Amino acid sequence: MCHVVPFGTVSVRKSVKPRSQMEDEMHNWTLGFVGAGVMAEVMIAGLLEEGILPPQRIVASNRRAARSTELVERYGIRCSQDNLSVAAQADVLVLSVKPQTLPKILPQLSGALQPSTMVLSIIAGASSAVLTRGLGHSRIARCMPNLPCRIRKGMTVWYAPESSNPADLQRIDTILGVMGQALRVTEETHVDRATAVNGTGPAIVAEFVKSMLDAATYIGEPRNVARETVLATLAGTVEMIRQSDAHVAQLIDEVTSPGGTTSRALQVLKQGRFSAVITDSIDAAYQRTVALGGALEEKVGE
């Protein structure tokens, strides 16, 4: 069951999973997976731990016999190195190959899905009319998670048409909620823009962390202390920004008093232009998934 909420400018559903119908559906479908790295293996672990899908209705390929034997003995899933064998049982595929590696992966795969198969994508920059070209199949879907999901703390950006089966959508929404919040978003565009937000954010937020980090030590505050006060820092205002309705500026004010100290530290944030430094990485991340699918369509239209 999909609940639309407001965000931002668009319109987004948040992932809630029913559980009396995934339970009762549990055993009907069968998901595959084109690359079995890291978060193909987070969503293979949180389906079985949360008992969505029985192992023998996982399947994945790898290029590594090596990786294929490890998740067979980790999880009893089947694993093969073949692509096609994988695609041709899947009722939803998820490529989760390398930017670079889908134009080798596109031309074995096309016209090798069957009608009713949808595919998942979360490959950065790859766009529908790129898989669809490329596939020869048109139920495509596209994703973008972030590193917490690897803590199913993560949140995943996807989108699908409003054309797609009811199934397969609550298939989908089911998949990425193990790994933490899911919003489906109205236009794909936004999937692109959550590649640069969302997906690259944590970097961001982990180099802000070290940023606070050094700073802490350089004033002299021992190591093991400015660790637990920083990270506690953090989640704390997190928490409360989310819980507020005020706008996060005000939120600022609150704590800012004339000639205070907080008024000192922010305005030489300012004077850095730490804002503007923000946007921009943000804004070269995006610019760099744009250039990322401009390179795929040009290949796969080769």
Ligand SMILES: NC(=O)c1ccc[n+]([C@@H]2O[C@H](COP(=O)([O-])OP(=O)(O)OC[C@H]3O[C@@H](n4cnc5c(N)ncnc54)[C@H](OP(=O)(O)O)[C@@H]3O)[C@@H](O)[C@H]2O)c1
The other form holds:
Amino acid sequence: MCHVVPFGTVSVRKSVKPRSQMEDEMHNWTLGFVGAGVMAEVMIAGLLEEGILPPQRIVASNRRAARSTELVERYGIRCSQDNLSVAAQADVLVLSVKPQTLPKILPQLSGALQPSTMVLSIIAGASSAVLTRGLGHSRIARCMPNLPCRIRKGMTVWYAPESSNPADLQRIDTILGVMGQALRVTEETHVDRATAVNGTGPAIVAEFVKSMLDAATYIGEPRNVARETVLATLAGTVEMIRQSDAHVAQLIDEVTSPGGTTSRALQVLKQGRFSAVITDSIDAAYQRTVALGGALEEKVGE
Ligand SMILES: NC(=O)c1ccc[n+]([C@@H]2O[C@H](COP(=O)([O-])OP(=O)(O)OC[C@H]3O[C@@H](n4cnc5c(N)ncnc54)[C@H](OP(=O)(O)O)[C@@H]3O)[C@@H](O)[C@H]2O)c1
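Next, give the form predicted in complex with this ligand, keeping in mind that what was shown is the form predicted alone.
Full complex below, order starting with the chain above.
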């Protein structure tokens, strides 16, 4: 069952229990992964934990045999080093290799997919156009998950053309829903932006938390107290912003008394160009994503 909440050019879909008919139907599908690293394992673990697919319906290929053995022993899925055989048997094929590996695997897979196979790429920067050209296949969706998917609190932004088969869309929503929130966007370029915002975001937020912890201990707060207060402050503030209809600037205003402590703290952030530095940081990640995409465009076009 899905809740769809309109939100500008995007729609937010949160997968909620009970399990849908579609999820039951998922038992009859084969999900393939080309590249069985960190992100593939996060998806595999979530799908198995939710009982969306039985292990024998998941097949994954990677480079090292030792990694295959590890995944077979841990999850009971089927693994191989043969990308082609995985691609040929998958109804939904997740491409989960690093961007630099993509130009190597596309020629192997080109022409090997069943016309009905839906490809879901999680590869940063790789456009649908590049994937379509490299695979000789047009049924393609892209997504950008993030690291909190590991604990099923992730944020995944995904794109599939409007003309996509509704069953494919539902399958993708279900697959991504096991990792946390899944948000479908109507323009592919938003996936590249998401690579910078939610893909890179966890590192930026963790860096901010680290700075808060350092600051708290600098002024003498015991480390255990600092950890509790910083994390609770962050979680509470995020929840408060989420629950409020007010603009975030208004909430800042509410806690800022003239001449008070918050006003002093915010002034120092302004002097340090805090907001501008965050913008520059996210923009740098975005420009890097675009550059990765451009490099793939050149290589796959050759
Ligand atoms: N990690 C993140 O937080 C994150 C977030 C969002 C999106 N992504 C995207 O997810 C993708 C995968 O990232 P990851 O962190 O999961 O990387 P990873 O852990 O390095 O996994 C890459 C996998 O690709 C396999 N591989 C390498 N060469 C191969 C080949 N020729 N054929 C088949 N498999 C091959 C590797 O096998 P071996 O281990 O045997 O070498 C490994 O299992 C990337 O494109 C990244 O942009 C990652």
